[in-house]
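Take a look at this single chain in C-alpha cells; it is the form predicted on its own.
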Amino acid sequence: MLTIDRISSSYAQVKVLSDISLKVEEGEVLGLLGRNGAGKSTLLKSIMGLVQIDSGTIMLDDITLSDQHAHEIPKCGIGYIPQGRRLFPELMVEENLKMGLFARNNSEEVLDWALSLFPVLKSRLKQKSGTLSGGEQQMLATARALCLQPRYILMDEPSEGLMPKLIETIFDIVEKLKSDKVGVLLVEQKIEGTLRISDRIVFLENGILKEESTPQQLSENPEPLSMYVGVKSHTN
C-alpha cells in the first residue's frame, strides 16, 4: 500500500500542501481532482521526493520513501509521468525507454511488453524523441513509466494536448494497469474519463484535502465537482 500521513511541502517560505493523508491500495485507482493551483502536482513531486516535504511521512508498504532520495524512488517500484512529459529530447525513442528498464534492471521483455502497449512506438526507436508529435511523446512517457514494472504510477495531466482517440488509449491503459494490480494516483482535467476509471476521487483546494468520494456518490450529487473543480455536472 502507498501511504501518504500528514505530509506538509512547501515552496520556499510558501506552504502548498498542508496535512495531507491518503491512502492508495494496490490495483486501486485513486483520481486527485482540484482547480489549477491546488497542489496536485505539488502531491505527486513529494511523493517522488522531488519536492521536499516539510513533515509527515510516505510510505511504500515498509519502505519509508520520505527517507530516500528521488533517484532512488523508482527502483522501490514508484513510476512517474509528470505533467509536460519530460523526456530527454536529444535520446532516441529507444534511449528514453531504456532509461526506464536500467532503473530497475529489467529486462528486454519488460520493453517488449511495453512497446506492446503503444505499437507506434516500434517504429519510432531510433527517433530522436523531440522530433516525436505530442500525442507519441506522451506515449513514450507513459511507455517510459511502464518499463519500471511499476507497483504504482503517478499520472499528472496525461491527456494534456492530446486527441479524443489517444485520450481514449490513455484511459485503456489506466483500465489495464488496474487489472494487473498496479495501483495508479491520477491527476487529471478530463472528469468524465476520471470518473469512469477511478475507483475513489479526492479533492484538493489550496492545498488541503477537503473531500473524498466515489464515481457513484459523485453521479447522485455532482455538488463537490463544482465546489471544488468548477465544473457543474460529472460530463465533460
Ligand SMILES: Nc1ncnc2c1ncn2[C@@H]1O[C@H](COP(=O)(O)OP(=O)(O)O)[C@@H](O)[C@H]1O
Contents of the next structure:
Amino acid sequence: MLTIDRISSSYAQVKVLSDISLKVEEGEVLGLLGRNGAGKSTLLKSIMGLVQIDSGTIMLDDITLSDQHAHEIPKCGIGYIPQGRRLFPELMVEENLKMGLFARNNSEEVLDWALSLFPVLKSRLKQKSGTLSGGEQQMLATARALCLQPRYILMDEPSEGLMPKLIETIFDIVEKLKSDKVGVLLVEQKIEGTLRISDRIVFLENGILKEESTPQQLSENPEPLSMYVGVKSHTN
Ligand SMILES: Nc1ncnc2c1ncn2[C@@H]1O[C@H](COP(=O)(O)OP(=O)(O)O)[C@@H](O)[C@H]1O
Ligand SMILES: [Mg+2]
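Provide the structure of the form predicted together with the ligand, given the form predicted on its own shown above.
Shown next: the complete complex, the earlier chain at its head.
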C-alpha cells in the first residue's frame, strides 16, 4: 500500500498542499482530479521527493519514502511520468529506456516487455528522444517508467496533447497495469476515460482534498465534477 499521511508542501513559504491523506492499494487505480493550479502535480512531486514536504509522511508498505532521497524513490518501485514528459532529449530512445532499467537492475526482458506494449518505439531505439513526435515521446516516457517494473506508478496527465487513439492506448496500459497488480495514481483532464478506468476518485481544490467518490457515485450525482473540475457532464 502507498500511504500518504497528512502531508503539507510549500514553495518559498507559500503553502500549496495542506494536510493531504490518501492511500493507493496494489491493483487499484486512483483518479486525482482538480482544476489547474489545484496542486495535483505538486502532490506527485512530493511523493517522488522532488518537492520537499513540510510535514507528514509517505510510506510504501513499511518503507518511509519521505525519509529517502529523490533518487532512491524509483529504486523502491515507484514509477513517475511527469507532466510534459521530461525525457532526456539528447539521449537516444534506447538510452532513456535503459535509465529506467538500470535504476532497479532489471534485465533486458523487462525492456522487451515494455517495448511489446509500445511497438512503435522498437523501430526508433537509436533515434534521439527530442526528435520524436509528441505522442511517441509520451509512449517513451510511459515505457521508461515501466522499465522500472514499478509496484506503483504516478501518471501526471499522460493523455495531454495526444490524439484520441493514443489516449486509448494509454488508458489500455493503465488497465493492463492494474491487472498486473500495479497501483496507479492517475492525474487526468480526460474525465470520461478517467471515470471508466478508476476505482476511486479524489478531488483536490486549492491544495485541499475535498471529496472522495467512486465512478458509480459520480454517474448518479455528477455535482463534484462541476464543482471541482468545472465540467457539466463527463462526456469530454
Ligand atoms: N516551482 C514552483 N514554484 C512556485 N510555485 C509553484 C511551483 N510549481 C507550482 N507552483 C504553484 O503551486 C500551485 C499548484 O501547482 P501545480 O501543483 O502545478 O497544480 P496542478 O498540477 O494541479 O495544475 C500553483 O499555484 C502553482 O502556481
Ligand atoms: Mg499539473
